[in-house]
Structure formats: structure tokens, C-alpha cells
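Take a look at this single chain, the form predicted on its own, given in C-alpha cells.
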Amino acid sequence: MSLTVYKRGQLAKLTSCNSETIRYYEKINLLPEPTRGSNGYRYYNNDHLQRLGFIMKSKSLGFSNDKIRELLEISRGIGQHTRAEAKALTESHLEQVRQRISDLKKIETTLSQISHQCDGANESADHCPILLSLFDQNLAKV
């Protein structure tokens, strides 16, 4: 059985990962350093491409770097660690995507509401109720 190996280009064209992230990765420990050739180049495995693609698919749930790292360690402590962990940070996540979303929502209101205020005329932005309302310390309440 042979080993497949790629280089750093290879890793990223087959994750959809900038090479630079890659490299980021391994400084943070995300993703374990590859081995070197006698020529210098990093050489990396299947286990480096199923873990990227990992840390990518987690990047596009909004996880974040140090979360992925706990959803990485529940993975390798398969025996030590239940799905009641992996769950419950998945549940976490959730709500505070949800309040995000919820965030979004408020804003996208008051958007709304001082964008419909503005007639959008070419004359000069003095009154304009945008700018005004953006002015106006009742807005922070939003």
C-alpha cells in the first residue's frame, strides 16, 4: 500500500484552502506539521487532507479556531470523550448563531427604516437622514 503525499499547492487546490492558511494552521497547531523531504519540501498525507477538510468544513459552520480544536480533540479521544461533548459544544455554537442572526435581523431593520428616509437626491448631504439619524443617540440603542 503506498502512501499519498502532496505538496502544500496540491493540499490546497484539493481543499479549496490558500496555501498561506495552511501554514497558519500549523503555526496554531491546527494542523500537525508535515514531514520534510531531503530537499526541503513539506510532505503531506492523507491524514493532513481529511483534517483540513475538517477544519474547513467547521470554518464554514462558523466555528471557531479554538472550538475546532476542542471538536478535533473529542474526535481523536474516540473512548475518552462522548457525543454528549460534541453535541453540547454543537449547541452552543448554535445559539450564538442564532443571536447573531438575531443581531443581523435588528440591523437590517433599522437599515431599512433610515435608508427609506433619504429621498436619494444629488444635493448636498447637509439634512440628510441618514447621516442625521446616524447622529442621533437613540440609534445606539438598536
Contents of the next structure:
Protein chains: 2
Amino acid sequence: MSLTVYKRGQLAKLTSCNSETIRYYEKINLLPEPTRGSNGYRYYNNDHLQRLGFIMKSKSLGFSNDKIRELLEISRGIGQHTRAEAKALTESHLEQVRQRISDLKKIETTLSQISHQCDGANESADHCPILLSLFDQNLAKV
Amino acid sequence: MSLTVYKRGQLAKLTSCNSETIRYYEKINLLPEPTRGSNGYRYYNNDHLQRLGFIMKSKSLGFSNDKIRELLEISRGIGQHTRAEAKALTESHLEQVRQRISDLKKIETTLSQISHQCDGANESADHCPILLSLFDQNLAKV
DNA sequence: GCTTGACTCTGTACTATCTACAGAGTTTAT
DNA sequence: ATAAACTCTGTAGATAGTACAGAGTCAAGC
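Form predicted in complex with the DNA structure, per the form predicted on its own context:
Whole complex next, starting from this chain.
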């Protein structure tokens, strides 16, 4: 219905997306090509606005551009796709997030340990426990 | 003391570092240039071995290459650097790790919520709660 | 109507952190 | 001797953008 159009900068402001990034998303087929004015300017419609909002939200949840492209395809598919696909994508991503958290927690523990071993005195870094830990062949694998 | 030398592939195996990556680390001044044989081959010594071990361990703790370069400089500096510097670098990195964990936990919560809202049935993705969430203007900011 | 500033266009280069490949030369094993 | 495995250089690709140069366009104020 709405015939509202937006120039690139306006779309950028409305979505908090860098305006150069909008061009980039078009290049990698995340955002469809908008119509062009006779001046060559891109003119976006409300569908672009909604899609870019979707992209920004998915990004904030850590989805990769490839995953976002898949999610957009599912949402656009006319009955071709199922909720099972959307859920599978989400669950698989969630698993990755959990794995990453688990990895980072191990890193946090190790960093915290080696940091506590160093008094941080304003003296020569010779024999600094942190550096020695990093040189240590036997530092626990993270 | 030890006059052991290693070719690139040997160093790679000993450190579990990809051999192309060793070349890359030399390019970005993370690993000093080794001596070259008359055939142009790189011949590494035990100092390189130890440094690359340091790099790999630091990487496994999530330090960026720039931070690793600083840590190496501190460890190499002849009394020029202090333990305070090493500790500050570590603490600042630890803070970043904690922040990242906190961000990921929020993402995990949101993903888990929207995933639970979807039954994942093998039916049309129309009205899929996950996709609707991602299109929703009001989805809680992560 | 003109000027000025803001915007947009294209293409390309840069960030970080590697990884991989082509085509040539070298070493090693059988 | 020959073939496999290794190394050399330089360059391109992946991921996810960001930034800039140089040209053209639009909008507001005078």
C-alpha cells in the first residue's frame, strides 16, 4: 500500500545500519536491489526497510550473514519452507553460542589464574609469572 | 646452546601451527625472520620454536595478534618493561573476555526464548514465531 | 539564479586473521 | 632416476564490514 520511498541515508538512519554497509548487503545478496531513479540513486521501499530490520536483529543475535540469508529465504518462500527449518537454524546457532560461552569461560578461568600469580609490580618483567605461563610448554590446554 | 634447526613444516608440526600461517606471522612481524639456506629455505632455531609456542598459547587464550606482539616485546625487553605492563594487558583482555561472555549469555537467553516459541513442525513457515520475532520492531535489544 | 553543503554514485583499498592456490624450484625416499 | 613431498614467491579468497577519492546531484538560503 504505502508508497513511501527512502534514500540510502534515510534507510541507514531508520535501521541504525551504516549506509556503506547497506551497499555491501546488496552486493552479497542480503538486500534486494532497489529501484533506481534517473539520477542513479537507490530508492528503497517499506519491504527493504523491514528486511534490513530483520537483518539487524538477526545480526544482534549473532547470526552469520549466510544464516541470515537462509532465514530470509525461509521467510520469503511461499510455502516452500517449513517452521522446522527455521527452528533447526536457530537451534544450531544456539548450540554454537553455548559452545562459545563454554570456551570463553575456560579462557576466563585460565586468564584469571595466571593474572593472580603476578603481583603487577612496577619492576622488571624478568620472571613475570604471566609471561612464564605463556612460555610454559605445559600450560593447561584451553 | 642447541644448534637444532627446523624447516617450516617441522616448526609447523611441533607447534600445531599451519605452515602458511608461519609465513604470515613473519610478514606481520610476530615471528622474526629466520636465517635462509642457499636454497632460500627458512631455517628456524629453538628461539623461534619457543616464540611460536608462546604465540599459539596466547592465541588459545584469545589475545589478538597486536596484544601478542606487545607481550612478546615485554618478554624480550631487557629490563625495559615491567610486570605491571604484562599484568595490565592481561587484565584488560580478561575484562574483554568477561564482557563477551556477558553479551553471549544475553544472546543465549533470547535465542532460547524465541526457539521455544516455535513448535518446529514440518509445516509452512508462515507465522513462524521465530521469523516473526526477527521481524518484530519491538524484540528486546540484545 | 547561484552558491554551498549534504548527499549519492562507482570502484577500490583497508581492517583482522588467516587459508589456499599456482607455478617454479629443491629435497628426500625408493 | 624418478616421483613424492616439501618450500619458495606472490596473490586471491573468506568474513564482515569501513572508508575514501573523485564525480555527479539535490536542497536550502540569499
